[in-house]
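Coming up is one lone chain in structure tokens, specifically the form predicted on its own.
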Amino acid sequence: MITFEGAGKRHPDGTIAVEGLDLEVPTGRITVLVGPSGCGKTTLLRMVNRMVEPTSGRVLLDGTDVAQLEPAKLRRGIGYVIQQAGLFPHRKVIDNIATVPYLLGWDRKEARARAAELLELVGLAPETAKRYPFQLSGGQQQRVGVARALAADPPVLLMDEPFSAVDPVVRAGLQEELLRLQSELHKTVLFVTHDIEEAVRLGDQVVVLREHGRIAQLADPHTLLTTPADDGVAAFLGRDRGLRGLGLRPASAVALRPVGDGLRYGGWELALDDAGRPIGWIDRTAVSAELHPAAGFRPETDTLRTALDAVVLSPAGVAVALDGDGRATGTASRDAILAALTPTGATAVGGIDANADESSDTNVGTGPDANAGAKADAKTTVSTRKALAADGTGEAGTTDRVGGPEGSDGGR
């Protein structure tokens, strides 16, 4: 556990970066610091590994004041990932990853073997080991940076806006990868970002900071989005915080209309191939039988936000539920997805069957398949627990705040 006890940082010119912060970062969880530029996020992060020395208060690591520890030794026991990966350009990837094991005195063979294991763990091909950083894409470099931080199996991982320098598609993939790794490794992660969407996607708890590192709100993502502490926090979360909240609810809550009950919705008919995979919607009222993309979602791995997006993209106003092999297992209307937001589940909306044929007057345009080839989201299980706990129907402790019970699952 990382503990900040009245931690503060005042620069020699009198400027206050952080003023008297009290915070506990639970073991085995991801805690995200989020806030506007200049609020002290990075300063707090660097206090943990003594890259910044507090001028007041103290920082404890498992009960020990880090000021009592030798800086170099302390840093070798803490993983650190920064925005631009910070790889050594003159070293091959495998030796970049093995940097800390080398410093700890591991022999070359053992250190490289560990590096090769981590390459696979972060999803990079074995041949990547022989390349230099300049031969990798930005996303690959960030994966190498994460692998290097994990090389000596540190219990604590500090991440300072590690994904902000890559494009949105790569960023989403790196977030998924972090969640997958955390589900296996259960590290104590302190993550800094200015992106609230990234914060609620990754964090077990989110700390919204104001100027001088003051805590505006500390909560689990569901509580943060649904119950902002004040107007300032609400403004920072943005007007679409309700939609972000859909990303914390499992799509498995949606009541599906089985494929066997028919594939007609108003004038639209869903066409399937011989294996039962959707190939598109056909407008039976049109002169030509043109196929329109069939947007889909995977109930077992996706969230309600993905399901709602699939409805919006579907010309029939109906999303197709897919299994792991891409076969259609059912369909979900807009009302069925909205019904899943109610505490009692998806049965009816306004007295109407949630999956009734309501698409005859719905045509919201066409678009590419919203979920073709989607990867299983490692966040789903955690998000499901958070949503259930927030509704009072799931595991106790999965949405606890700092100082509360940690629950029985030990983290992700």
The other form holds:
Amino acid sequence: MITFEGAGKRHPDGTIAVEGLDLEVPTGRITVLVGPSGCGKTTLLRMVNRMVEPTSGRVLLDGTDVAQLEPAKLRRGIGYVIQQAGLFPHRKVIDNIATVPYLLGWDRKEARARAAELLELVGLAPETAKRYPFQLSGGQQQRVGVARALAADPPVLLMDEPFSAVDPVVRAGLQEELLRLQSELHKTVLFVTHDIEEAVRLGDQVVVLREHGRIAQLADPHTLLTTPADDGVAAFLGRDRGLRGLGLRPASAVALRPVGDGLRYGGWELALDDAGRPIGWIDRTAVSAELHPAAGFRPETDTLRTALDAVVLSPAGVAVALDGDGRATGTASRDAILAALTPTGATAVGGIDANADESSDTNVGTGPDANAGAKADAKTTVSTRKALAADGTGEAGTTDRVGGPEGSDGGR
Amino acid sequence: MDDEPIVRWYWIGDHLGYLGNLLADHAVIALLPVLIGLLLAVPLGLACARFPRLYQPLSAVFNIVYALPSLAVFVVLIPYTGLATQATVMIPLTFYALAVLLPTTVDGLHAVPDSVRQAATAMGYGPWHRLTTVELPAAVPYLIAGLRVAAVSSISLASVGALVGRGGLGYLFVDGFQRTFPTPIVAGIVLIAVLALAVDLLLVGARRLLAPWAVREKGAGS
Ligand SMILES: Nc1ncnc2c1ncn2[C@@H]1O[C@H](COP(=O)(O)OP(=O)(O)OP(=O)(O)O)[C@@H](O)[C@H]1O
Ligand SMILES: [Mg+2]
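Having seen the form predicted on its own, the form predicted in complex with the partner chain:
All chains and molecules follow, beginning with the one already shown.
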């Protein structure tokens, strides 16, 4: 656990970067710091590994004041990932990843073996090992940066806008990868971003900061989106925070109408192929048998936001639920989805809980929630997260395929 | 020189051994100072990168030295080093090399992106450790670019040393001029150009070998 106790930083020129901050960063969880530029996020992060020394208060790491620890030793136990990756240009990827093991005096072979393991863990092809950083795409460099930070298996990870320099598609892949890693590794992560979308997607808890590192709100993502502490936070969250919140809730909450109960909705009928995969909607009232695309969602892995999107896209106003092979398992009308959207609806809550319990056995390490009131919400987040991560393997693969040829053509 | 041809080939044929000796002499007089300059520039550059206040005064001193006419410096040194000794020529050349190499070293050390420096610090590198294992290797392309400039200008400057008795190939110019005989002059020019080209190619090769990660012409011309 990282504890900030009245931590403050006043620069010699009189600038106050952070003032009297109290914050607990729980072990094994992702805590996201979000806030406008210049509000002191980087300063806070660097107080943990002593790249910035607080001018007031203190920072504790598992109860020990970091000021009492030798900086080099402290830092080798804390992974640090930054926006520009900061890879050593003159070292091959494998040696970049092995940097901290080398510093810790590991045997060269051992360090490289560990680096190769990490390369795979962050989803990079083994042949990447022998490349130099300039031969990688931005997204691949960021993955190497994450691998390097994890090389000596530090319990704490500091990440300063690690994904802001890559394009949105790559960023989404990296975020999913991070969640997948975290579900295996359970690091204590302090993550800085100024993208609220990223904050609610990644955070177990989100800290909204305003100038001088003052906490405007500390909450789990769902609470943050549904009940912002004040107008300032609400404005920061943006107008579509309600819709964003749907992205945190699993689509399994939607009550489905089984395929066997019929595929007709008014004048529209869903056509399936022999394997049971949807081909499209047919307008029975029209003369032609033209097919209209059928939008679908996967209740096991998608969020309510995707389900709602599918309903909006469908000409019949009906979303098709699909299984892993793309076969229709049922349909959900606009009403069914709206019912699931209502957070207080008994059906919705029941649906969420059933799903969370089903899948919780594969997710032991996340531990119990401190706050009983937030329990249902937290569970929702966890199961959605897992679902996203599972889905993400596919997307991450795509990202790599995009990155691969770009990287292999060398001398850009 | 009117009816004298530009080149009398028989003279060159008769003096191959002599020309070879002058070439070797020239290479030593010109390049040893560059090597010594490099060995001084690296620690001085590291010190300047570590303590930025050093850089201003040091670079001012070397700039002034660089501005001095080489012949004047040779003449001033004669009372201390003696006429026709290699030191008379090599001491000033060392300073000229240093004047080129110190700024390129410091530039190279500074050229490492801030993110790289911060990442290194965050992984537990101390300032010296980081300078020698991260910034210095990353500055190699700059160092080599500096060496190319320093070596070529040193090869050219060394010929002036012939006027004070030691100048390797420069002696051919003095000789040819005094005898109104252009062949040695032409031979000298060609050999100096060949030497400069060979050294330059060698350095380009060294860069490929030592910094395969620097595909672009980093720091060239600086
Ligand atoms: N070395 C310094 N000297 C003086 N002021 C500084 C220094 N470093 C940071 N500051 C100031 O401290 C404040 C907080 O800076 P910090 O880098 O922590 O912000 P941030 O939240 O990370 O911003 P961003 O989102 O733009 O990265 C800013 O107002 C900045 O100008
Ligand atoms: Mg910052």
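Being a predicted model, the structure only gives us computed values, none of them experimental. Numbering follows the first chain given and starts at 1. Heads up, when I say rigid core I mean the largest set of C-alphas that superpose within 1.5 Å between the two forms.
In this overlay on the rigid core, R131 has a C-alpha that sits less than 2 Å away from its partner position between these two forms.
Core-aligned CA deviation for K109 between these two forms: less than 2 Å.
A movement of the C-alpha atom of A289 reaching 2 angstroms or beyond is seen between these two forms when the two forms are aligned on their rigid core.
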